[in-house]
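This document opens with one chain alone, in C-alpha cells, the form predicted alone.
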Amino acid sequence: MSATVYLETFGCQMNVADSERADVRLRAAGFDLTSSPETADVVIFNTCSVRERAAHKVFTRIGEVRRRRIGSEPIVGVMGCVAQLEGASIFDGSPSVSVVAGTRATDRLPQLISRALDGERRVIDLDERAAGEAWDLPATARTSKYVAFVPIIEGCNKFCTYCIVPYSRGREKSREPSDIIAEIHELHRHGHHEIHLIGQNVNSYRPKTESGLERTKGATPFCRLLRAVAATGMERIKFTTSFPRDFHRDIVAAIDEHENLCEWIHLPAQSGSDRVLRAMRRGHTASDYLKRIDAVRSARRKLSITSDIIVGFPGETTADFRETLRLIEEVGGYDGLYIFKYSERPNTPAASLMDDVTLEEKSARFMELETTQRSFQRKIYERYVGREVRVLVEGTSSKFPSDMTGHSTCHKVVNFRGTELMLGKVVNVRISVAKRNSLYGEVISAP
C-alpha cells in the first residue's frame, strides 16, 4: 500500500504553482494525495516567508497537527521559502520535522519523502534545480479547472532592502516564451477560461531567446510575450506582480489592443515618500510612480489598479507617512490596496536598521491609511452599480450557499444568485449592490 501525503500551501500564487508541481511529482512517484492531515502518513507544508506572520503560521500549524496526532505521528516536512531560508535550523526548532525542501527542490520531493519513510531522521535539500527539470505542468493537474497560474519568471534581482525574496527564491530566471505559449495552448484545449502570468516581477521578464515572439511588437520582452499570449485565443489573461521601474507604456498599449488582456494592473508603490523609497531601494520616486499611473489612466479601456503599501518602515516619520497618504489621493484611490505593517525579515539589509516605529504607531498609520483607501474604494465600487460585468463562475459563495462567486475581468469579486450548473461558465452580471470588498448582482445572460 502506497503512503498518503497531505500538502498544505501558504502564501502567494508562486507557492500555489509549486504545490501543483509537487502534487504531480508525488502522484507520478506512486504516492496518494489526501485532503486530510488527520490520517496522512506524510504532512508537507509549503511555506511563505515574505511576512513574519506567514512564516510563524506554519510552525503553529505543525504544532496543531502534532497535538492531534499523538500516538500516530506522521512524517512532517517543510518546503518552500521558509525551508530555503532557515534550512537545518528547522530541525532544531521543530523536532517533529523530518524533511526540509528548498524552493528549487520541488521535483525531488518524492525522493526526500521516501528517505524519511525509510527512517532517515533529517532529510534536507536546498540545492538548485537539476538540469532538465521542466517548469510546465499538465492542464489536468491544476488546482482549478477554470483558472490556471502560469509562472513566467522566478526569483528577483531588485534586492529591495525589506524583501526576503531574492534570498528565498534566488536570482531572476525567465522561462522560454515558446514553452509558456505551448502550456497556455494546452490549458485552452482543456477548457481553462483564464490564466494568470505570475512571477515576483513579471514585467522584468527576460528570456534567453525570443523563440515564439519573433512576430510580435513591443519595446520589452514582457510586452511581446503579452501579445503572443493574447494570440493563443485564451479568453482572459491577467498578470501579477508588476514592478514600477519596469512598467512601460507598451504594456498599456498591448492591453488596449487585445480585449482578452484583462483590465487589471497590480503595481505596488510601497511608500509615497521619496526618502523612504530610497531607504527601501525601490529604484523609483513618487513622481516616477505617478507617471506610470498616468499611463494606466490614459488607456482607452478603463483599467482597475491595485497596489501594496508598507507602513512603519524603519525611519518613517509622520511627514513621510503623510506623503504616502498624499500619493493615495493623487492616484485617486485604488480598486484594492494591500497594507502591511513593516516586520523585520532576518538577513535583509533593512534588518540592520533600527525598527524605530512603535507597533502602536504602525497600527495607527495602518488604520488611517485604510480609512483613506476605504473612502476612495467605496466610491470606485459604487460606480459599478447598474453596470454589466463579465464574470467567470469559480465556486459557491462561502457565506451564502445559494449564491455563486467569481471574478470580473477587472479582477473584482462578484457574487450573484445561481446554481452549480454555472461553474466554469462566463456570465454577464448586472451589479446592484457595492459591498466593502465585493460586488453583488443579477445574472442577465449565461451560455
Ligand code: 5AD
Contents of the next structure:
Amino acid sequence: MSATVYLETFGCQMNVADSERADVRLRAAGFDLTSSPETADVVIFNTCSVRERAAHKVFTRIGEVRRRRIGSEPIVGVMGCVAQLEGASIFDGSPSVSVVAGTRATDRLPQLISRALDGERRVIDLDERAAGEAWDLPATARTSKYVAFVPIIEGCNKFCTYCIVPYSRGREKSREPSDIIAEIHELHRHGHHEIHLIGQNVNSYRPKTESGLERTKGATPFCRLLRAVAATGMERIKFTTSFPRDFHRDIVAAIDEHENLCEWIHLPAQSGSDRVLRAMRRGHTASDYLKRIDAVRSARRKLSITSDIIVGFPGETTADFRETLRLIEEVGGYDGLYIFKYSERPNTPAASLMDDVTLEEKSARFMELETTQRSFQRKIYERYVGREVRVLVEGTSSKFPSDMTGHSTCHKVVNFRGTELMLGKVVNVRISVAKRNSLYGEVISAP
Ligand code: 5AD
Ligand code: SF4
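So the form predicted alone is up there; where is the form predicted in complex with the named molecule?
Zooming out: every chain and molecule, the one shown earlier first.
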C-alpha cells in the first residue's frame, strides 16, 4: 500500500501555490493525499515566517497533531519559509521532525519523504530549484475550482529592512511569459473564471525571454504581461502584490484598456512617515505614494485600493505615527487595510535597531489606525448599496447555509441568497446591505 500524506499550509498565496505543486508531485510519485492528520503516514507543514507568531505556529501544530494521533507516530516534515531559514536546527528543537525542505525543494519532496520512510532520520534540502523545473500545474490540481493562483515571480530583491522574504525565498526569479500564458489558457479551458497573478513584487517581473509578449514602447515587462494575459480571454484577472516604487501609470493604462483586468490594486504603504520609510528602505516617500494613488484614482473605472501598514517599527515616534494616520486620511481610507505590529525577524537589517516601541504602544497605535480605517471603510462600503456588482460564486457562506459567497471584481466579499447550482458561475448582485467587511445583496441575473 502506498503511503498517505497530509499537507497543511500556512501563510501567503505563494505558499498555497507551492502546496498545490507539492500535491501534484506527490501524487505523480504514487503517494495518496489525505485530509486526516490523525492517520496519515506523513504529515507535512508548509510554513510562514513573515512574523514571529506565524513562525511559531508550526511548532504548536506539530504538538497538537502528535497528541491527537490514532495510529503510530507519523513522519513529520517542515517545508517552506521556516524550513529554509532554520534549516537543521529544526531537528534539534523538534526531534519528531525528520524532513526539512526549503522553499525551492518542492519538486524533490517525494524523494525526501521516501528517504525518511526508508528510515533516514534527518533528511534536509535547502537547495535551489533544479534547472529546467517546470512551474506549471494542471488546472485540476488547484485548491479552488474557481479561482487559481498563478505565480509569475518568485523571491524578492527589495530587502525592506524589516522583511524576511528575501532570505526565505531568495532572489527574484521570473517565469517565462509563454509558460504563464499557456497555463492561463489551460485554466480557461478548464472553466476557471478568475486568476490571480502572484508574486512578492509583481511589478519587477523580468523574464529572460519575452516570447509571447508584445514589444510595446515604454511599457514595463509586467505591463506587457498584463496585456498578454488579458488577451487570453480569461474573464477576471487580478494581481498582487504591487510595490509602490515600481508601480507605474502604464499599469492603470492597461486596466483602462482591458475590461477583464479587475478593479483592485493592493499597494502596501507600510508607513506614512518619510523618516520611517527611509529606515524601512522602501524607496518611496509618502508623497511618492500619494502620486501612485492619484494615478490609480485617474483610472476610467473606479479601482479598489487595499494596503498593508506596519505600526511600531523601531524608532517610530508618536509624530511618525500621526503621519501614517495622515496618509490614510489623504488616501481617503482604503477598501481594506491589513495592519501589523512590527515583529523583529532574525538577521534582517532592522533586527539590529533598538525596538524601542513598547508592546502597549504598538497595540494602541494598531487600534487607533484600525478605528480610523474602519470609519472610512464603512463609508466606502455604504456607497455600494443600491449598486450592482459582478460576483464569482465560490462557496456556501460559513454562517448561513442558505447563502452563497464570492468576490466582486473589486475584490469585496459578497454574500447573497442562492444555491450550490450557482457555484463557479458569475452572477450580478444588487447590494442591499453594507457589513463591516462584506456586502450583502440579491442576485438579479443568474446564468
Ligand atoms: N513585522 C510586521 N509586519 C511585517 N510584514 C512583513 N514583515 C513584517 C515584520 N517583520 C508585513 C508587511 C507586508 C505584509 C505581507 O507583512 O506589511 O506587506
Ligand atoms: Fe518584503 Fe519588501 Fe520584498 Fe515585500 S518588497 S517581500 S516587504 S522585502
